[in-house]
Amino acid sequence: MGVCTTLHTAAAAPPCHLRGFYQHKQQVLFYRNTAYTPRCGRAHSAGLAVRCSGAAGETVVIGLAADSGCGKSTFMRRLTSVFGGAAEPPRGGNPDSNTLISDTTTVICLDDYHSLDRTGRKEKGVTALDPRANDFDLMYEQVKAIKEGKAVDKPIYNHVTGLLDPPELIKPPKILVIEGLHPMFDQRVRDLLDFSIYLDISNEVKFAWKIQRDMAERGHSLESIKASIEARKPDFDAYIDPQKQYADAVIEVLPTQLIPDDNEGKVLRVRLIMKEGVKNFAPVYLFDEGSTISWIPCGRKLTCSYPGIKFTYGPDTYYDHEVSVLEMDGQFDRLDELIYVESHLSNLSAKFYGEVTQQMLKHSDFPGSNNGTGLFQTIVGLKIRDLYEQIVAEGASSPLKATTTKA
């Protein structure tokens, strides 16, 4: 149910443009017996304006933070799949757009809020990770507008040319995901988030992944890869990594502990760190909520080659927050047997028994599908769907309120 605010205004109203965005025809405004859908969100008659908004129609905003090359794109594909429909670039728009749109979800890349193009960053001697290369005022204004049900003209950062392209129209979806380097850096933006996730890839794994990708796919030398990582590290440590303290869920990817001195990054230990006390979010648990569990699944029910699989679960603290941590070390050989693990997990927010396994099988070709990265990304996707449905239900049940004020 919406919340309507009645305002007495002057006959003339100020223009509605604000920093490159405008209110779209999303709100139906009621004045006496006439329904209005004006561009500016105002009904001008006898000096009276009515604005309607509310949780039932409000966009739910999810923030996803991670460094470059840490699996954000794969996570987005898993998330949008949970809601149904594949995420695709806007039709008929800029072919170099970073935006993805599905039936329910719109994903925008925060690189689009770079205030400096590639040449500008080089001239000023800053990286894209540096806050000085990003427009947080515009980011806040536009995310706030979308959350309130208003369309915006969002800029586009062209990763091919390194230039800032003309903007594209973004209409408010049911769920907006802002993904990139800085979704939790600015407190104003952080306060708009209904849920936040941080993908925390350890330096050892990040280095192994970057070698596999950049040497095999892009022909980069080992020396150039090392130099690239070292050049970014100071800014990453200063501006990106600290954001994980604000995340409601952290997916932490580490080297395995099942193979002594492993440095290949092929077998992973993945931890799902879930903050306690987050509204509309109940952490997943293994066997017994709040207990400390160490579990090696039965080899007759879960096929896994060397070095095997180990799960742990228990309470912990993370940046002074109480958390629950679910960990998986090792990898699956057969995804259809994942149902055995799923049956021992609770608070999954699945619609039916086996939904986690079904989602994993559907995307078995995605990176991380045989280990904890894919499993925990899928679980977080189900939790976000549940959170969205709870927010919508709360909005639909809230009473209609009216407030009258004088100008």
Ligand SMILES: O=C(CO)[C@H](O)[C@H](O)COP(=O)(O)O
Contents of the next structure:
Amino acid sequence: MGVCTTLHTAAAAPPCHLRGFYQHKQQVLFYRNTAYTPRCGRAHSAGLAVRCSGAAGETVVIGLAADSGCGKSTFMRRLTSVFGGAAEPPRGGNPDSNTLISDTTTVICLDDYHSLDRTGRKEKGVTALDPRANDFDLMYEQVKAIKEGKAVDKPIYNHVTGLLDPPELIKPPKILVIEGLHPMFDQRVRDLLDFSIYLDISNEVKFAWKIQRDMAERGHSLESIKASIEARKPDFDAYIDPQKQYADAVIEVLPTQLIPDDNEGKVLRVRLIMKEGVKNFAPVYLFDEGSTISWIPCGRKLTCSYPGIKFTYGPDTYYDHEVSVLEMDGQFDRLDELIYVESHLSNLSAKFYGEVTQQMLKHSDFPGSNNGTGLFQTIVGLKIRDLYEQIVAEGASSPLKATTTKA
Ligand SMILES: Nc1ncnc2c1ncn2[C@@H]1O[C@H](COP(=O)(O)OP(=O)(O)OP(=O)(O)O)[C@@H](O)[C@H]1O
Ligand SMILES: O=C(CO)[C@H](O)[C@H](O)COP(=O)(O)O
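Please supply the corresponding structure for the form predicted together with this ligand (the preceding block corresponds to the form predicted alone).
Time for the whole complex; same chain goes first.
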């Protein structure tokens, strides 16, 4: 474990429209043996700093991209549960904060980097998906600073009011997850990611989920949901969807192929697309690594009602990358029987036999727990834990490489 003792001095703070919000924080904090003076916005990263490459002081950064309402929060709940702790908003902070903190992870929502508030977007005629409505320079600088072990004052986008609220202090966690619309859009931010995931929800399924949430739970009309999806689609296609080519793992959610012409959208075909050759990430496989497999597990050991369950596995290419794809079509009747499926999967990075099943049972009330969305989100959670542990082990076994950097 490396210890970094060099003093970090922040440069003179530039004039800042947010200065008033910072005055109550004008104190010197000591964080990871680094003296740090909070100041306006980007001034945090100015000055001399010591960066401890590969040492335990470095935050592992994970990117999770998806459109709104596509299961990011659910995935985050599964991920933090794998690390054992419950995630909560920052204590005593803004009640409308989008951040979730647990012992190991801090999840920040990239909506906080909207540079235009709701009125601003309306006036300029741009959606939140448009890069012009987002501050990628600040996103890059702050994610970089956190990765280097420095705290930042991150803005907050308030989804209740549609306004930009005063910022909140984010201290470097062991694992930082940046989730939202654009974690892989800007190459500088992308290069900071140790692992990236894209939740690729097909239009039909997205529509069904939106109806379920926004109509049943939020009282929106069918027409307004349709209109909102249609209005976002051009920018979604232009700026969000292309990010999936950069993801190390993609969870693709499609209508089932087990029911001819299904238009209910309840039974799902889910594909876990895993890039080959990613450092610290060994794709999961079914039966035999690299083979092409089709498996219907229903029968004596797995109860299946109509339309049944079908798994497929095999090598493929995805945006010119070699990938392994594990697919599950259908849904489980009895989650406790999932152990039968789990016992046929390898490279799961579980700590003990049955851990996937245990996690799935623990969160059986989360959306997608009876199908491939919950199963593959859980597996990716285990893979992220494993990746994190490998990075920490690398840091612990290699000599401390301290480099003085102009941040
Ligand atoms: N795997 C799933 N199976 C079925 N429905 C799901 C699944 N995941 C999410 N949903 C539906 O989508 C809704 C949104 O899920 P969630 O809050 O996790 O998404 P989100 O991407 O974080 O949304 P937002 O960005 O709008 O906050 C849920 O309330 C649920 O109705
Ligand atoms: O795509 C979104 C990401 O969650 C939101 O629509 C975006 O953040 C704008 O927020 P709001 O709809 O509250 O104005």
